[in-house]
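Form predicted alone, single chain, as structure tokens, below.
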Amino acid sequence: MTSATATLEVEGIEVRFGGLVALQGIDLAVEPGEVLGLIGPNGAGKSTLFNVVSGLLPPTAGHVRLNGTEVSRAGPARRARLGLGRTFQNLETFGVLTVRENVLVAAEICRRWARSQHAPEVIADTLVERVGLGHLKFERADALATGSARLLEVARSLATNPSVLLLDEPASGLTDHETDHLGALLRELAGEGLSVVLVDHNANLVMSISHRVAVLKAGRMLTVGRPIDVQADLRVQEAYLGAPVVMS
């Protein structure tokens, strides 16, 4: 499987444990511009593919790709410097710093990297308030709720300037009000270009922003189509409830 216009391609991904397969004959391929949705009985292989694309665990067999670069068996570093960014389930914030802080660390390693001639204080002032933590700018992360820290993940992974983005339940602890206002962000930046991968699971989120859906079960890709279309195929019904749903 291949794409000439595709950021993030996974062709025949597989994870072995010892004698358990947790991924079997992955192939993913996400435009520019695309929100794709990653959904999935817990257990399913979401996380497990996440850090398979991210770099943190080798795949068996099989090959990412960022951009056209095969990336494979590289490392996190090297994939962040590709143009991929990531959340983790995992509030992963750095809790004695300020929320603009966090923004800043990333917008200067990336300065570092891409050579570029953005001024980090502008593009981290900028990211905080585009998630709507501008009221927050000064407070220490240890001291937010956990809605606004995973707001702040979202913000430092934009400032790395990526071309694909991961997300991993950026809306668990958010409101209702901030998840109306993350699902209008994350469309909003596919608009400008960007590739959003989306688990989380809050269905109605994933359903209405993301262009297509993907559903893994037993770490197998089940089927990949339009929302509407997913949402009606009996057997992602049988997935999560154990049997299709029947329509009187």
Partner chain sequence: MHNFLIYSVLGLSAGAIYAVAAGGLVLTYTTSGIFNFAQGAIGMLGAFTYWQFTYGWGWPAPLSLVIVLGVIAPLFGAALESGILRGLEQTTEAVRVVVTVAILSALVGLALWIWPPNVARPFPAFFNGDKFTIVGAAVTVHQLISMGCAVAVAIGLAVLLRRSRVGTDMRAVVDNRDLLVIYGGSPDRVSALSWALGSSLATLSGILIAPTLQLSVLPLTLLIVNAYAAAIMGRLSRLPATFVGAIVLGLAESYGVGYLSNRGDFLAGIRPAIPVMILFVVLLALPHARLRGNVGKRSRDWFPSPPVRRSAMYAAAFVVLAFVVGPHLSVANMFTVNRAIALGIVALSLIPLVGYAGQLTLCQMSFAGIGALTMAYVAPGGSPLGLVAAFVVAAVVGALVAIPALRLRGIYLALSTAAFTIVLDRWIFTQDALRIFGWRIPLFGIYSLQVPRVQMPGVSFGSDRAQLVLLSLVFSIVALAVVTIRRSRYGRVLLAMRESPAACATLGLRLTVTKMSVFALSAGIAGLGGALYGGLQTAVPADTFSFFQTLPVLLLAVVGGIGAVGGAVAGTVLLGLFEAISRIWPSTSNLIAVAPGLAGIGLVRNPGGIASDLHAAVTQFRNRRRVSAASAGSAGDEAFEVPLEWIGIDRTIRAADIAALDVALGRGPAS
Given for the second form:
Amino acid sequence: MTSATATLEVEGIEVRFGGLVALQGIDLAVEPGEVLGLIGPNGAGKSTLFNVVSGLLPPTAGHVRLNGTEVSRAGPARRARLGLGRTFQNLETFGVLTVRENVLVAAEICRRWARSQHAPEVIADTLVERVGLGHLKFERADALATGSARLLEVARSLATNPSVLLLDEPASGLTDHETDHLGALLRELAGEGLSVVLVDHNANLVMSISHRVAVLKAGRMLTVGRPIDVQADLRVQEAYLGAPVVMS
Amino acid sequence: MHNFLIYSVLGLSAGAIYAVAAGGLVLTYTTSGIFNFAQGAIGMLGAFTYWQFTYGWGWPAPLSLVIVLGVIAPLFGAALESGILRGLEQTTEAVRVVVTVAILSALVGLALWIWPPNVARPFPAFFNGDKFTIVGAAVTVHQLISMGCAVAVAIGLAVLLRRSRVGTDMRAVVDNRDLLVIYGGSPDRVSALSWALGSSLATLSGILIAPTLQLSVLPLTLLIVNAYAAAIMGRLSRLPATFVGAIVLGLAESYGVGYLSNRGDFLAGIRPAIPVMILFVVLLALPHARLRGNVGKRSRDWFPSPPVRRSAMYAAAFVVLAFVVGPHLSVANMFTVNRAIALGIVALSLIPLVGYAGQLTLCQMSFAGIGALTMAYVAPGGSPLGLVAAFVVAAVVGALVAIPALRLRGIYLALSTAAFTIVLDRWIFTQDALRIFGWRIPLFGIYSLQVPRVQMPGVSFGSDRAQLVLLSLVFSIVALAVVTIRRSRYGRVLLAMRESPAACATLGLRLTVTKMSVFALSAGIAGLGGALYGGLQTAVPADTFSFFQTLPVLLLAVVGGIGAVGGAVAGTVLLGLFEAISRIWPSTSNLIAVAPGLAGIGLVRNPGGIASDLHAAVTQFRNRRRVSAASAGSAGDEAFEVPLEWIGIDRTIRAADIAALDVALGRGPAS
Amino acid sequence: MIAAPDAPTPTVPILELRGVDAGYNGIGAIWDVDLAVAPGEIFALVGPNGAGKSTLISVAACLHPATSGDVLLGGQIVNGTAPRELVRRGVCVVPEGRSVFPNLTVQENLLLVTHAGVSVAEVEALAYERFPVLGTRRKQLAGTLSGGEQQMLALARSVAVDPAVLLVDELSMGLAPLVVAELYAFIAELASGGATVILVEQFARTVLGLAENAAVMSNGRIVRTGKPADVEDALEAAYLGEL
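Mind pulling up the form predicted in complex with the partner chain next to the form predicted alone we just looked at?
Let's see the whole complex now, leading with the same chain.
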């Protein structure tokens, strides 16, 4: 499962909370420019996997590699410096700062190591416009509707110029129009070489923009494949819809 | 061996009393999620009330015990919970801590008011200290009663929690508060009940310990810091571990006093510091708090970033005002103003730390004290370099104090800073001098220490009037610096860390460095303020920089509005005003002593503080004028005549509404 | 307990939602929900994660306020009623996840059922009779029970209040098929005894076989209501999207 070019590689990840197995035997590799959809029913372990990859939760076993560097024991800050960005399912915007300041502070934090040619102010202004929040630039982040706050988190994580971006439910709370805009933006970013791992409940979004879709069920990887194959997969349908109960 | 037995008996009986108080603390914390910093103050007030009934009015002791423990204390606890603390559900942990600290402060003021400290109030032990001998050690009946109470409380709590539905409700609330509602129970009633019980237990411990300590407000209030240490040993959730912790603590304290107090060196005075040091060590041994995201509560906190130029104008105007007004002030008024400004510098030091970075601290006056000591040691002639040294030394100590803060947050952090400050003011500061490698650094001692006023070549700040100019100058410079921080990269990082440490970490921020730096900065500013404050007073007693002196500064800064320099200014004005009022009308001085606490309790209603209210009112006024001017009195704007905050609508929503209105009027987003 | 002298006729839904909107912090989660559940039936509410099913349940049990619309219990508007009042009138919610108190014993969990106004002896007798396995674990902490046993303990609450309106959120989550079958058998038995059961399930096919009526939710709205067979074709689009 080792790939010479993969930006993010996950190998044999296992997470246990006491006796509960939250994740087991998870292998995944994401290539530059790829959008990987990660789906699965509630409680399948998607956010847990994100927390393991970003360093907020130590796995019981397994390895995480970023651009070829082993980071299994590294903290979240070091992983960010190696090119990992993420958003959160439960919003983690900096509520008392304005929209622009949210992105600006991210650009400033990474200025010393991201070696961007642009000034943080320029990065912030560009990204705020790019995700479509230009008209809300000077609003406080905690005054935003959920959809706008999610876009803000996307902009903020892009400010560190990551090579891998983990998006946890970025479309929840977005209007259809905003969702379309987000989908287009993610494909555009992938076109520039960014690897995107996308968890979302909006199946239309995931299926339409992902190159591959991985399906988690009860902490295990059920299958990885093209969207069209995954949709047709009976095991996936069963994972989502369940099987009829046989009553004795 | 004989001594050992005596010390053991003393330790066990003290530990028993700590156990009673700590049991109540754990009960209230687990069922309501609010750590009661006022537990000791409640015990103190209870002991005084009991004294009043039994010795003041001569009621029979058993009757007053029943009334105080069975009626007054539980009613008081339940009233606190339902009247004040229930409103805290939607607030941040920092506000919760500040409010219970405010209750502590108010209760202390109240007790000093009702029972003036200059009257002797004998508080004999139960059965007049009768004693008998067990295996060679004398045991008083009072000690036996204390131990008996602890055993009874332990058994009583176990029976209550394990055998009754009310107790089962209490444990159920701990497990899952919302689920109890679904079962048809009432978590609010459970909380009120546990606070009633917690208040009774605090009172019982206060009554039991009063004979050994004598009836005196501050020691009684602080002594139950020991109960905090025990409760922390039980991780604030396990009663058995809490009880064991209390006993261990009592013994450690007793042996410490027994074997160290006849030494001639500075260890002799260690007694009050022992439990606090144990608390500190236990806090350090706690596991690392997991990186946390934001709590999902909409904070109403307010962090304006005013333009530097406008702030500079205000600052300059302030200095000019001080220069002009100074000559017209009476000596007493001058001193009040000077003192308020000096403390105002300490209040300013809280804004980057408590406000921007959201790290709660209760030890700011200790840093100020360290600043004053440094000034006295480094620059006895008043060289301005002493101020620089005061800043640096306090900053270094601040960074050291931050080490536990890297692992702790919320109440644990507040407790560790309280522990630090109490070690300093009860043990270190009152020593004559500190000797390190042959250097002798003079401390405040039991009387006072001479701290010089600043002298520069050609300019002397020796006179009170010159002090006013100096203090207002330094205050203005520090205030400008704090405003500049808010507008800088560093300020944004601090606010971001306050909002979501987890998000900051995933953006690549090293939280350790950031936290230590802001602690150091804040301590440095406080040290600077302390050096100036010391110089102002000239002869400085140790209690100038005690835990109880930190409280009004912290409370008034938070009440003023901890997110903004304007808040520290408002706090400073209040400080000066309070002191002036109590000086001009001495009859109000008791009320004034309670005022900071009452104001702090008021935060339940408005966590944003005075500065944010003023700002909101001004914005409201401006917006209303703008709106009515723009629409020339059209009926559609009626809704904006009512300030929405008055009817409980969040400021953020109002801002959005105004923006929407502006868009509707074709004027683009509001600035 | 619902049946008063002037009892609603059987045609009156026992639980009804009329034009309900609800949300959190001013952000909508469900919109314009109409739902009517007849007394004694098993009703399935299905839809993908995040569709708003749990919000709907909270609103129906008055645990969360509706921003507009009405909730009716036995034909009476109950918006804004205290949850404990509804509990006493027989509404029994089993929320998502194991809805037991993990650090209380089985017996203590049952003791808390008495908040619904029944005696502890009655609760214990009925619960142990229906779920004998619980009787053998009286002193055990609920958190140490198996997932299935925990759900049984949660469901045991409903035997004490009769007739009950039982709202169960994600009963089958994480359980083995055999255990799920046993729990559903209990549900069927409750319903045949006169209780009304609303089953909320992410795994639609698991529950549709059991229900008499069903509704499919997607993105905060009810997109289909009818007999289980009639809602089948709305499922795939709701769950896996359309290309």
